[in-house]
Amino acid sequence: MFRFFLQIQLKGLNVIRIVFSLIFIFSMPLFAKTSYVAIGTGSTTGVYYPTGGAIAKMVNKKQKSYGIKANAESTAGSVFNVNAVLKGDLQFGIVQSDRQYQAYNGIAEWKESGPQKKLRSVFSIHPEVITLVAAVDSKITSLKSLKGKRVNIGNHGSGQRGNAIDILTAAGINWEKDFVAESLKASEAPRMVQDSRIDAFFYTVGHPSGAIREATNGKRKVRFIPITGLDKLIKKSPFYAKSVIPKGLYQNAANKTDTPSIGVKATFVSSSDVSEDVVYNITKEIFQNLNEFKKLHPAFSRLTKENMLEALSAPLHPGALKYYREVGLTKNIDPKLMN
């Protein structure tokens, strides 16, 4: 009788054994190894850089349910960004939407390395205007009274200096000849406008940015100039657009009216190597919270899920193409894109 009640308990001691073994095979999800995503920004005192962040900060709150840690890294913008992505280094980057055209049609910086074939598209962000910022003591009012100036093109490997050379270039000014150009991160500039080492300097930025808030806070008093007359460019380059910046957006900049200018638009991309989990769950977290996004930098105030889908070039990662395609979203994106 005890060594019958004795393979009961055994065989019952199985049973459990058993059952928690495929309670914890059927859970193994929910102890996946978590995914490590690196998001390349910009200077600090950029929009790139708290765009990056405010990413980060809405995927790391559903970590639990994705699997992903996200990390927001301060670099030396669009350009190092694009490559540092498709070696692999960063999983995702913020980059001009003419930086992500170049580089998926190996022009410019990409010229002798050809097409990043690898650069995928998962959607843009906020307007970003070509931003020129001069002293008023420096009789700067116009790109041709730069002439003869020192002024900040911005440093190699950033889409401010791109734009900056293209500006230049479409209003007749040689950069390399006709004043001092100084390749400085953004982060430097306002600082160097203040202490008078240079007259002016030009930024591709969504405002209002900390960067210029800081140069028109000084006690020397700095102007945006106007940069118009360029309708060939924007005609010849279809990623430029006309753009604005608000009179009163920045109390002590000496304008008394709206400055005409053009811009562009940041956009965020990814490599055909990173996962499709990982890039369709951080794109159903923006998209489908869009509000919350909104509220964390005022960049982004006017962001709607369709214009989000705009100047992009490369092909949308598979990962986001999936999400588009799921809440019908792919009425707006270029068929191109979707191949």
Contents of the next structure:
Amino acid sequence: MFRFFLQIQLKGLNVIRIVFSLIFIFSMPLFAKTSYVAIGTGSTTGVYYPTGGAIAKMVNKKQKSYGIKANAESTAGSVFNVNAVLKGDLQFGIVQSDRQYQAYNGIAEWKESGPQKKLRSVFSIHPEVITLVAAVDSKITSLKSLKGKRVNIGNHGSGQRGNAIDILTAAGINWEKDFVAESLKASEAPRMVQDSRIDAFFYTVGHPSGAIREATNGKRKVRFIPITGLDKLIKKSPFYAKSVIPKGLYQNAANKTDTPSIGVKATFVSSSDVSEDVVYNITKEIFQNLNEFKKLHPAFSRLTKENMLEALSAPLHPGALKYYREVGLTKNIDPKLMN
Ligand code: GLU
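Having seen the form predicted alone, the form predicted in complex with glutamic acid:
Everything in the complex follows now, all chains and molecules, and the chain you saw is the first one.
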């Protein structure tokens, strides 16, 4: 009798064990490992920083289903981001389209290290304009009149530094000899103009941006300088296109009309080492909720699913491509990027 009782008890224990094992197995996704991803951006008063923040915010809201915890980090900018993504220090980076092209093809900053074959594109974001801001009292009215002045061409690691050098060289200005070149971060330049420590600065940025607002809202009046007459440069560079800084966007800028310039695009990149699932989920989150995303920054106002597949030159990350295939967006993608 006692033995019988014991057997039943043991059986009961086994049942409990089985039930617990089953609960554990079925609840595995709840305990699944969280993937921590770092997104490289730029100066805190640029547009990359809030853009990285917007992506992280949307993805983190669904942490339970995606298992992703994203964090936007302020960095030196595009060139730094490309290199940090390739090293695995960052999983994603926001990078100018010209920098993506140069890194993938092994030119400009990547001439010595060669083509960066692990670089993967995910999507493109807002347009950016090569913006030259000059103090009105410095009498700078054109690229040529930068000669003899003190000009910030941008910090090492930023996207704008290379753009400034391209523009100046194409305009026949030797940046190492014809003026005093500074290498300040974009977040420092507006105050330096206001303190009369520099006359002008270059910044490749989406509009409106905090840094340009700060530069235009100070006591010292500033204006945007047209970047024109560089058709040869545009023709030989697949990534430069004509663009404008619309008048009225910054109320206190001295310009009365649109300022013509040259533009690129901000793009979202990753590395072939980053998992397909992570890239798929982030892509899906932003594309499925594009209207919500667009509300997070005024520079996103013209984004469409189709134009977010333009201006890319590194192959698409397989996770992003999987999503674009699922929703039938591949007809908008350059076939070269889908191998
Ligand atoms: N285009 C800049 C760069 O690549 C950053 C602009 C921004 O932060 O919005 O460094």
